[in-house]
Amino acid sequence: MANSAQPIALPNPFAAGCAWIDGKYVPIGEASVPILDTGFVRSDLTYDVASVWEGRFFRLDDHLERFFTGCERLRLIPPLTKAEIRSIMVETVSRSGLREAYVEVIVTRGVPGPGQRDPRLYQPRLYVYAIPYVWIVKPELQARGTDVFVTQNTHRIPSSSVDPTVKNFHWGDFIRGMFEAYDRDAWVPILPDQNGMVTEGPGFNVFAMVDDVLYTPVRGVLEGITRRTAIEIAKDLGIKVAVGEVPVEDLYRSTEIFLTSTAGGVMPVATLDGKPVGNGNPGPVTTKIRDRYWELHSDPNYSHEVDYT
């Protein structure tokens, strides 16, 4: 009598997410970091995050072009090519089997030898992970719009010092100012600069709609895609957009405010510190910008299609 019993599916053991660890695919819970590592010690490293939402990566090529430029100007050589890069990034959701997913890239000095210092000669590593898909603001906040306050006691480290065009794990002002949003009841803090501009929070950047023109700042901030996304946007819906100083004062007066990221996308903004922004609902401006945003992950002039076989 023939055997008609069917294979046993075995658990995925990337399910919770895989990494990419010194050439090796790893469950997310079994990756770590050489504890030496300057990236862990001394933050000196460069990173970037893709998404990958209904299964396609969303402007991964943007993403990776942003990433060899910042390792670029922070004197950084990847120990591999862009295209290397791009295929395990795409090899760890394939593994995780993910649908949406949140695909963070490192590049980091590397780990010194004994008593060595001199950063040159320290040869680059490169960390690669796939977990499920981050939200900066949860969907159901999203829904109604998220609660933000203008921290008073905290400001953006000087683009002299870090450059905030290159993505980097100096969070030390963004904690501060998280804890300061919450000490009044709000979700996440905007940091101002030393000069009272606004320019972003941790990990998204911000926009406001005064006297009919969309401003989002051009100093001290990453100039992250889902800010370049939302840009061409609003000029293709002819709203007029301007990329410039913008003065803590007109956060006050706006009647939109939204925040973009690629952890959370177009998120808007309900509340600025404890009052209402515009009616305190999601504005028509800030709809528009964030339906067209996401129908945008599946048009494949901006997308990239995983095959999970």
The other form holds:
2 protein chains.
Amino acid sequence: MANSAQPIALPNPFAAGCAWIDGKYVPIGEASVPILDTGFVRSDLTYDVASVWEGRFFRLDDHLERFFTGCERLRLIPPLTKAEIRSIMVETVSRSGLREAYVEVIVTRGVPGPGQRDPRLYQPRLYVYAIPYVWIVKPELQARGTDVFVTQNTHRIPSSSVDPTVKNFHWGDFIRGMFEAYDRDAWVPILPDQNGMVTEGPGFNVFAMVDDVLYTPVRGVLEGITRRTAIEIAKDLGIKVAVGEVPVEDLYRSTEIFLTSTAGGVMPVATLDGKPVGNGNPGPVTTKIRDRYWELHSDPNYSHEVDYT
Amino acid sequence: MANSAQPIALPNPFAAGCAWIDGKYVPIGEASVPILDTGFVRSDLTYDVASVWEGRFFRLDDHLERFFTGCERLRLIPPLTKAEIRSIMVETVSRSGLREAYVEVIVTRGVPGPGQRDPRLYQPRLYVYAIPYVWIVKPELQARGTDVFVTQNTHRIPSSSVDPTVKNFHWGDFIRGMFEAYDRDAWVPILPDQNGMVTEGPGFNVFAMVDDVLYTPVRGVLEGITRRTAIEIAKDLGIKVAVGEVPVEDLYRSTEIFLTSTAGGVMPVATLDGKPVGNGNPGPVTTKIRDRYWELHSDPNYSHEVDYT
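Form predicted alone done; form predicted in complex with another copy of the chain now:
Now the complete complex, all chains and molecules, led by this one.
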């Protein structure tokens, strides 16, 4: 019966995502972590996320550089070199065939031997996966802008406890903030520190236009690659940028607010604590930076093509 | 050849530990967590650990009660009832055959569907495992006491960021503290809060005898079951107990310090920041509480037998 010369197109098992675990590429649905990995049972790890847009990686080497700096700060020695990890990241995307992807790399402290409790003795483990691009604010909502809430009962974990420049999964404060936002009919929380200064939200940095200056917090935040890109773009556009302490009160007199993340880009904010920011539509500065951000994704100085063959 | 009436003793595949994952009991070495579980990639979970000593569970129902309270505080609905989870915990121990075990139960927020970002929509996941009993301070070192260091560059994550009474894996501060301790030739860190008050260390509560009163911190700590047991024992023994704020300076004038944890019990401290505590040997109060703690493990009011058949 089935004896045609026509080749049969098999579905790609990696179409929903591709992971690299213990030296093997596996479909994302089958990718897993040993339950005793201290990345899970101690959240002892660091990670990074790069994106692929229209078949091109965006600033991959900048992500890798930050990732390796983070490993060093945690005294975590990745089991492979930067070049090897880079190849694996590209390969997960290539195998998945995804033209728009969210590509995560994780190094954990690893699995203790029986009775071991000294993290210096564990063998660090590497995990990589590519899944379809993730939007913190979906594109249809970005046209209007999202609804943001400044948490009142939750402070960002301070730097003297956990270094926010080392990307980590200590999201307890963020998750608590998300529930606080939901309870106020908002979608996205921004967390202040204990001194009432703006920090960041779950997976993003914050920018605010106040008195024609574009502010973003200097301390207590991840030094985001999208944040860096937005600052570069703003300076190129002749916008005055101030990276400094940003009191929460300043947010309330902003004419524009936007959020930046690899997972969603430059995302306009429509309302803050239920009240419109500016006229409630994405402002001119936000729009210009956002447009330019996406243009850079095809610029060879910022991005490179994935070989899908 | 092999045709004897003698039954062949097969090795127990669960001897190194037994886990319950997705409704199945599996050897610990094969137990794993989906890589996209937000318990791993957000540390969005709570957990508890009970112990088995000489074939008896210790205060299992107290652990379960605390665990369910923690789930509620995180708005995390366990996928099974308390009675069902209890049975699974007992069964992992029974299958492992372990007479001394460390039994962990975890509920995570679960795996988001494709593109999902709202944690209210995920299906929480349950994990249970029993492994050989874990010692934060090994018994041979307990005879002498361990070496403790009060961290100078690391504060415990404050309650306004992450609730310490909900047992969590936000161990970034603890791990940083452990490396700080290693750098000072100590084994175990104690973390102060931002106001110079004693909190806790990686997996344990802290007690100190100062002016004949037994102090333990009231705030910014897990309400440990071993802590509760030690307080009950001390009161029974007629020792004055104060659960309150404990300034770090008070540790330096303690005549005895001990640590409490399900993973190791009541653990004497020999040195603090390199100097002997008291005369440098486990003190009389520590020893009395420690002895009574282990006696209670055979008391039917505190423990119950595991059926290994």
